[in-house]
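A lone chain, given as structure tokens: the form predicted on its own.
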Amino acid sequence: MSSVIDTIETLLVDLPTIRPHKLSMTTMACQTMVIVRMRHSDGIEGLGEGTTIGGLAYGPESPESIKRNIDTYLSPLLIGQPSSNLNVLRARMNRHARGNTIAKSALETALLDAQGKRLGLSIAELLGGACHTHLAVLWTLASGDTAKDIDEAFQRLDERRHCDFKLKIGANPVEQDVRHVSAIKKALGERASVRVDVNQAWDESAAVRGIQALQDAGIELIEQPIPAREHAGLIRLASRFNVPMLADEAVQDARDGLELAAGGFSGAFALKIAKSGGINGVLELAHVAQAAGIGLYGGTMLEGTIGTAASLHAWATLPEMAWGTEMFGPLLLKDDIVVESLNYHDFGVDLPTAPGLGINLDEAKLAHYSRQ
């Protein structure tokens, strides 16, 4: 007899960051994760994580709403259901609950983790196998201080931890942000690539001014310069400049990807399991991009180790990630809630190979950081 889902527990976990992390919409000194513990009738426990950025400053889901909506609406749809038929359970959640992609992603991760443990396979193996066992990882420079960011970049280079850097801009006037970014690129020279994430902070006219100056400074990629809903404007910007545009908030799922591709967008898509409702949804988006000749980038919501590992298993199955990944979330945290951390080295991170996620909780740390 196949196992069924017995219980689903959610925990709010607050972990401090190693430094303030400045974005266009907020500054973070702590990351809150929703940890899912899904227990099955065969004794297996699956782990998942739902994480967003800055509470409600970034999007419509907050850690508190993720936990409440899993507990109140999504868990009752799953408890008592067969554990192994992920497609049926995904359809069931989508039929009865709109949106809530981060919450659904956390639950899908827990289901895949449990199935991998049940079969003795990693999640990447469940998805057909890994094309890569070591994935490139960039580092985001987000202190907001030019000198500090330059020192931080050189430290990461000397440690062979990261050789690609992204700068969070958009909170300041365009000219001020351009000076900040240009100074960092000039200091790093050819030792490292530099990209920027505007986090939707500019209108199209400001974007034209800013992108031209950033292109002249040698910046390699411009992420989401204008609001997510302005697909036509993003397509115009991609056509106007040589520096590629990276669509992030503008491309949530395969439908968004198809609309941008059909409109003539060229550049890259930022993949995130959280915004696509889980690993299967994000791979559907990746396949649309591949068919349209659009580059791929493995994005993050600054997840901890559980969410980062889930993303790595997805990215590892793709033949090419032209723009690498941004899976540095655990490195931004002062502490962790897992027994063994991910292995970051040689400008990237190793894919966990143990069954499921390949991650085990540190129960004492989990209890210490869980919100009471």
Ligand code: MUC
Second form
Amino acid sequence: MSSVIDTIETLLVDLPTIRPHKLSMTTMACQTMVIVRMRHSDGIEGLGEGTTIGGLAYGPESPESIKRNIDTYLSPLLIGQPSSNLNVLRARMNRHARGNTIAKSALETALLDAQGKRLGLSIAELLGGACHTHLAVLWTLASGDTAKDIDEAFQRLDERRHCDFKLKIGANPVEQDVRHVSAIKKALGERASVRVDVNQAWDESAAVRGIQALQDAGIELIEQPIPAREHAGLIRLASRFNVPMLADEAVQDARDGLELAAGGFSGAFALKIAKSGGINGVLELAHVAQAAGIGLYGGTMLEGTIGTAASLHAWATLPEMAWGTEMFGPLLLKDDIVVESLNYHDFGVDLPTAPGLGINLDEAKLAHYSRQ
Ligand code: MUC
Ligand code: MG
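For comparison with the form predicted on its own, produce the structure of the form predicted together with the ligand.
Up next: the whole complex, starting with the chain shown before.
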């Protein structure tokens, strides 16, 4: 008989960060991941991860709501169902539960991990095959201190770990942020590309002032300067400036992508499995972008190794990611809950090749960091 889904366990795992990570809406000292362990009747276990930033500071799902909504609403839709038919299971979750894209993403990852292990294929192979086995990864400078950020950037460059940097701004007045970014760009010169993420903190007139100054300072990309819902404003900013706009919170799924593209948006989309309800949803968005000539960027919710590996399998199947990726989440954490870490080197990371995600849990570490 073919396999069915037997049990789904969810764990809240708290891991400290290597330094405070300061964003416009919160400062993180710890990351909380929801780890999914999905066991199937053929003995296979699939792993998944649902992670967000700063409790409820970033979006409408918190780690606690992800766990609770999986346990109460989503798991009962899956338990007892055939393990292998992801299309049917995705449709079933979407029919019975609205939103909750991070929770759905964690479950879809666990289904794909199990199916890959079952068939002896990596997730990228299940999706048709990897176009890339080493993906570019930038580093986010967000200590909150200009001199510390410059030191950190030089360290990363010297280690050949990262040569592109994203600065998190928006918590301070525009002029102060512009001084901070310009000082870092000046110190790094041509050795590195510098981008900024405003995380929705500006209104459109502040954005016009800020972006003009950042463009003059040689910044390469401006991420989500204004609130997510202001699609028309983002389109106006994209056509006003030469420096490209990166839509992040504004573009959750293929529908948002279509609306922005149809409205004349040019620039790039940040893809995140968490925003789009999983790997299949995020690839749908990528295909809309490709059809519209919009560049791609592999985004993170600062996931740990499981969520990061899931994203890497998705990005690897795309022939081109014009802006690379920011899949550095595990490097921001002091410790890990997996046996073998991802291999970061030469300004990027290797795609895991073993079946499924290619990741194994370290049971002792998992028990140590799991919330009681
Ligand atoms: C975001 O909005 O892009 C990605 C990197 C980082 O430091 O924060 C995230 C979220
Ligand atoms: Mg962003």
